[in-house]
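In C-alpha cells, the next block holds one chain alone, the form predicted on its own.
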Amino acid sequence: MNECRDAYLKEIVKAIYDGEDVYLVAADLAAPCLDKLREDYPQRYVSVGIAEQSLIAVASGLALTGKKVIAYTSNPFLVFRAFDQIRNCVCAMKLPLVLLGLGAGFTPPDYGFTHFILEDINILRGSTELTIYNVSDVNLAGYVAQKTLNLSSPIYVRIDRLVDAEYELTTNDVDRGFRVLHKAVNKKICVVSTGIMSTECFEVIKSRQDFLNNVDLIDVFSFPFDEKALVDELKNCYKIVTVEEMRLQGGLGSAVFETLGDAGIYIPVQRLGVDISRGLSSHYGSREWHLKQFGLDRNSIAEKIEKSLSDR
C-alpha cells in the first residue's frame, strides 16, 4: 500500500512522458508504476545504488544544469546519510530539487531502530531555504507533484507508506501550510498534528460527540507554515494538544511553542510524541504496538483529549 507515493511519482512519469525534463535520481529503490519509465526513458533514470551521499551529489549537479531534478530513496538514510550534502550541496545553494523519502515514523518496524524515521524533520527545520512537505493524504502528494516542476528552491517530500486518506486542500490551504480537518462548534481544544497522526487524530474525534462538539482539528502539513495563521486559529483555544509521530523535542510540538511564544500568546500546549531521552524499547513489534509504547495510540490520544477537555 503506497497510494501517496504512487500518486506522486505517477504525476511525474506523466510530465517526463508529457516533454518536461525532469530526472529520477534514485538510491537502490524503485517503484512498479516506474518500470515502464525505466524502460522507455532509460535515461531518465538514474540509479546511483546504495550510495545516498552520491545520490545528492549526482543530483545536485544535475539541477545546476538546469534538469528538473528528484532525489529518490528510502528514508531514514536520506536525510541521516547525507545531510552533510543536503546541507552545503542542496540548501546553501538554493538547488530547486525534491529530497523524496518514502517512509516515516516507526515504519518498516520490522529492521528496528536503525530504520525509524524519527527527526528527519527536526533536523532539517532549521535548513535554509528549504521547504518541508509531510505528506498527509494523496491529494497533497499530487499537489506537490505539480509543484516539483516548477521549483524555485528545494523541497523535502516525506511520504509514509500507509497514508491513503483524501481530504480537500484548498489554494489557502497551500499558502499557509495548515488546513482545518474538523472545525468544532464550541472551540476549545485544538489539537495540532502532522502526517498520518493527521488521520489518527481525525478518526477519534469522529469517535465521539463531545469532541465534534469542542475539538477543532488542524492538519499542519509543511515547514515552515504561516505563523500568524496559525497563531489567528490557536488563539482562542484553551488548551492545545500536538500529535506527532516524530521526536518531541524540535518537532512539530517544539514549532508551536516557538509560533505562540513569537507571537505573545500563552496558551497551555501538551505534546504527544516520542521522546527519545526516555529511551526506546529493544524489542521488536509492529507500528501499532510501537505507538502505544508512546501514547500515541487511538486510545491513548482519545484519553489525552478528554482529560483536556475535562481540565478546563
The other form holds:
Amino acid sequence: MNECRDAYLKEIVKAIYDGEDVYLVAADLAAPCLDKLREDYPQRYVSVGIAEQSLIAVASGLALTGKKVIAYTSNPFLVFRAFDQIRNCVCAMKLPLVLLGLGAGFTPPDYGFTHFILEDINILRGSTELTIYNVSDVNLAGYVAQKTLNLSSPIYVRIDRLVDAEYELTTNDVDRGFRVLHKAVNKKICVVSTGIMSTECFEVIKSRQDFLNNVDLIDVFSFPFDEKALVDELKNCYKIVTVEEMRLQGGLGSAVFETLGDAGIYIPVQRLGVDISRGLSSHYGSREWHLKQFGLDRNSIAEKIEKSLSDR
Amino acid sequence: MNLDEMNEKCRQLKLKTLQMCVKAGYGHVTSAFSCSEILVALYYNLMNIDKNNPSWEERDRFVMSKNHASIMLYPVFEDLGWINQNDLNDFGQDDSLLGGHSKMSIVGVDFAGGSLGIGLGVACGMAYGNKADGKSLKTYCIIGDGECYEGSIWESAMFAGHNKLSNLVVFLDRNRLCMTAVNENILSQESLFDKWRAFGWYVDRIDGHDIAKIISAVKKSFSENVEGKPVCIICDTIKGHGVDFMEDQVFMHGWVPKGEKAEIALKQLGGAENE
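Okay, that was the form predicted on its own. Show me the form predicted in complex with the partner chain next.
Following is the full complex, with the preceding chain placed first.
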C-alpha cells in the first residue's frame, strides 16, 4: 500500500510527459509508477547509488541549472545521512527542490531502530527556508505534487507508506498549514496530531459520541504553520492533547507549546509521542505493537482523551 | 593575456588577498595561495565568461569546493569589475559583503560551499544538467587533498565517472597538508592518480603553480579524452606558496601574519601593508 507515494509521483510523472523540466534523483529507490518513465525518459531518473550525500549534492547542482528537482530516497537516511548537505546546499542557498522521503515513524517495523523515522521533523524544523509537509492524506500528496512544479524554496515531503486516508483540503488549510478534521459542538478538548496519527485520532473520536460532541481534531501537516491561526483555533479549549509518532523532544507537541507560549496563552498541553530518552526497547514487533509501547495505539489515545474529559 | 601578464596578475591578486586578510585578522591565506595559479589560469584564460555580464547563462561555471580558499576569488572578482575595492576593504568587518567563505549573494559565485566534500557533488549535478540540455559549457571545480578524506568526494567521483561527465574538470589541490599534520601521516592518500583513474576519470598530474602547465593540461584533456570521461588534474602545490615562512607549514591553516611578519609577507609579494 503506497497511496500517498503514488498520488505524489503520478502527478510528477504526468508533468514530465507534459513537458515539465523535472528530474528525479534517486538513491536506489524507485516505484512501480516510475517504471515506464525510466524507460521513456532515462535521463530524468538520475541514480546516484546508495549515496545520500551525493543524492543531495547532485540534486542541488541540477537545481542550480534551473531544473525542477526531486531528491528521492528512503527515510531516515535522506535526512540523517545527508543533513549537512541539506543544511548547507539546500536550505542555506534556498534552492527550490524537493526532499522526498519515503517512510515515517515505526516503519518498516521489523527493521528496527536504524530504519525508524522518529526525529526527522524535529531536526528539520529548525532549518532555514525549509517547509516540511508531513503528508497525512492522498489529497495533500496531490497538492504537494502541484506545488513541486512551482517552488521558490525547498520543501521536505514526508510520505508514510501506510497513509491512505482522504480528507478535504481547502486553500485556507494550505495557507495555514493545518486543517480541522473534526469540530465538536462543545469545544472542550482539542487534539492536535500529525501524519498517520491524525487518522488514528479521527477513528478514535468517531468511535464515541461523547468524543464527537466534545473533542476537536486538528491535523498539522506543515511546519512551519500559521501560528496565529492555530492559536485562534486552540484558545477556547480547556485542554490540548498532542499526538505524534515522533520523538517528543522538538516535535509537534513542542511546536504547540512554543506557539501558545509565544502568544501568552496558557492551556494545559498533554503530549503523546515517542520518548526514548532513557533507551530503546530491545524487542521487535509490528507498528501497532511499537505504538502501544508508547501509548499511541487507539485504546491508549481514547483513554487519555476520556481522562481529560473527566478531569474537567 | 600572455603568460608573464598572468604570473604578474597572480602576484597582484595574492598581494590583495593578503592585504585583505592582514587587515581583517583572519582568512585561510595558505590554502588560497596553494591554488592561486589555478584560479588565474581559469579566470584569465580557460573559462568562457563575459566580464561585462557575470550572470551570462552560457558561461562556464566554477565551484570552489574547498571554499575556505574563496578569499582569493574576491580580488579576482574585483579585478573583473564584479565587486569593488570598498568590498575588499570591508572584508571580514561587521555587515560586510565578503567573509571567510563565499556566499551566493556575491556576484560571480556559482556555488557557496564551506562544508568540505559538498562542492564536487554539486558540480556533478551542474555538469549533468548542462550535459542533458546539450550545452557545451564546462563546470570547473577545485577540491583539496584533505577534502578527499570525505567519503562524499568518492560518491561524487563514482557518479561523474559512471555518467561520463566530460564537461566537468576538477583540479585536486595536492598541497599535502591538513590543519594538524602532513596528509600522508594522517591517512595515506597515494596513489591519488590511480584512485581517480579507477573511478573512471581522465587523470593528469602537473605542477600546480605553473600556469602554462595548468592551461595546457586542460587543453590536452579536451583533445585526448576521447572516451568522454570527467577530468581530474592533480596539481602538486605548496600550501602558502609565495611567502617563504608560510610555505609548507603545519599549523598555518587559517593563520594570518601580524605585525612584522605581515610586513615581511607583504614585501615578499611586492607590496606593503599600508599600500
